[in-house]
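What follows is one chain in structure tokens, specifically the form predicted on its own.
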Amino acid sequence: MSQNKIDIKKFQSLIALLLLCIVLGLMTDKFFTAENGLNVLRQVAVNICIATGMTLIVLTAGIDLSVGSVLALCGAVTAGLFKNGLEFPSSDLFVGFTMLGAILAGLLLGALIGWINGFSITKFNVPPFVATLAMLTIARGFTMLYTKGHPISNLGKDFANIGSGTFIEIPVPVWLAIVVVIIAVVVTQKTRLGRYIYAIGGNEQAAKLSGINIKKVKLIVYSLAGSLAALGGIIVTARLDSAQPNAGISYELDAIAAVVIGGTSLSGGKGSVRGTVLGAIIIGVLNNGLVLLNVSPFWQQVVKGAVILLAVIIDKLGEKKE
């Protein structure tokens, strides 16, 4: 009997997704169409990238509220470097960037911001909630300063293909998300770093006593999460062919929702990237369904908030039973 309960718990996210799809399919005939399916996949791909990084953090019993702002800043910097390069008027110097160079710069900036988050948390014992909340505001402010409050647009067809192109009839962002997930699954399940991540989240004191370098692991995890948020920003910028100063607002909520709905415990040490992928798909399908049903954006926020709260309650009830 107990084994049956465990099996049901393993598949509860998949069951929830199937039920949600059935309900939406019955409520609107636009849901089960190829065009809508591709649209959902494009939207979900960004959240999967961000939520994968969030999963690594939550597994260590941390949190990152800054990913939405990091997404916006890195997307803007990538677009700005690619389109305008860097000018140094005092030295009469101009540095141009290829598309690959601008993308690498954006990813490195995301990793640096994540490292700063991890450094604040490990060096000064700042609670992750506070450190990343501060970075949320800092990164958003830098985004506004860099863009001067205006979008950076007309980035060219090649750059736009990153967000709106296809390969073998599958959107490029989906391929990028697949690569991210495969790497993250291998890291968490097959490497020493993955074992350390789970150990720290399960019992940080015991992990420390066993010789694990907790500070180093957290710095790596927060840096990875920052670079994945930057990747999400590059995809969003490419899809819109424009870096918007207000991009990424509330993306951190979708990422946290995907992680929790996917079965990763906010207390750390328990969960998986594969579960997060299912959680991200559930959030994406829910968002898509609410739009197709012409639900007010305000009610959409209410529904998503309720879903997050319900997922956390279920998680805590499960911990109590254990």
Given for the second form:
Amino acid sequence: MSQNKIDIKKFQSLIALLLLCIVLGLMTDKFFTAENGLNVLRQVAVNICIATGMTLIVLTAGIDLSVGSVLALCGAVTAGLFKNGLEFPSSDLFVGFTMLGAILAGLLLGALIGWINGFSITKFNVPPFVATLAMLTIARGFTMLYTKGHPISNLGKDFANIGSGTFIEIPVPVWLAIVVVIIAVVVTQKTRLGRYIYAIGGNEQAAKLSGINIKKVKLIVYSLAGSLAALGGIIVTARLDSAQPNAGISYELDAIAAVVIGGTSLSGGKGSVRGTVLGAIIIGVLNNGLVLLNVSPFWQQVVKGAVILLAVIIDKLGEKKE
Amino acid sequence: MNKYIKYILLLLAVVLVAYKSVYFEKLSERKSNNTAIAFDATAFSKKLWLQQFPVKLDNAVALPVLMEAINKSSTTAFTQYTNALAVGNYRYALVKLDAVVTSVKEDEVLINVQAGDSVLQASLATEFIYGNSIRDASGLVQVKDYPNTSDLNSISEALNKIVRSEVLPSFKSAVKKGNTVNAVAAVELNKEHIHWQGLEFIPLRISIKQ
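What I would like now is the form predicted together with its partner chain, since the data block earlier showed the form predicted on its own; can you produce it?
Then the entire complex follows, led off by the chain already shown.
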């Protein structure tokens, strides 16, 4: 009996997704088309990347509110380096970046920002909420400074392909999201780092006493989340063929929503990347369905918020029963 | 030994990635190359203003004619008399108008425009000349000719500056309430929601009747 209950809980996100798809399929004939399916996947790919990093953080009982701003900053820096390079007038030197170089620089910057988040949390015991809230503002400010408030556009066909190209009929961002998810699942399920992440989230004190280097694990986790937010930024920039200084606003909320809907506990230690992927797809399908049904954008926000609240309530009720 | 091989392989990988990631040039050489092909929006707009705008202004449609055409068949009239670079409901036109000044304010001049049997209350912008109205209304600039959006924006910026500095100062210093003015102006129209009252005109050629 107890085993049955656990099984249902395990599959509740999947059941919710299937129910949502069936309802939307009945309400609009445009929903179950290959084109729409690929469109939904393309749209959720960015959130999957960000939410995967967020899952790792939430599993350690942390949170990262800065991912939207990190996405914007890293997207802008990648675009800026690729298009304009770096100028050193005093040395009469111009350093140009190939596409690979600009992307690597963007990912490294994301990792560095994540590391700074982790450092202020572990070194100075700043609550993750506050540390990353501060970084949200700092990164957005740097984005505005770097871009001077203007978009960086016309990055070329090759770069645009990262966001809008396809490989075997599947959009490139979807492939990138698949790679990210596979790596994250392997890390969380099959490696020592993954076990440490769950252990820290489950009981940080016990994990510390058992010899786990908590600071190091948290630094790695926040750095990974930063670089995944940067990857999201590169995809968004490539898709628009333009780095927008106001990109990624409120993306952190979609990422947290995906994590929560996917069944990861905000108090840490429980959840999975697979659940988060389902959570991200549920949000994507919900967004898509509401658009297809011509629901006002204002109501869309209300519905999305209500779904997140419902998911948390169901999760809490489940925890109480257990 | 294994450890050293590992480090050497790692170093080689880093060097290879770096080699494929960055390249170096002399900044001065690069700048001189770029200057030769850089788009000079100010010079381009000045040339446009002096050589092509006069013809466009001479051939601008009279406001009452435009109003009648739109009332008769808006699709045809908007296609014939207006232009726009962006997709959307906003269209831009160059129009000739006669008006009586009803008030002179710091940043605009309020006017009454006689259009057929009706009198339109409108304004002439005299201080804040922003946006793409002038560029788009002229129909002289096409999106396909400019792969770089910032070049397109620079043209608008330069044209707005020309109007601010060359057209408006003499008018602003001379205009008084009760004057009758003749103008050719750029105007923005929403093709889905046409409101003739309260339009703002940007004067590109304007004179006060003595």
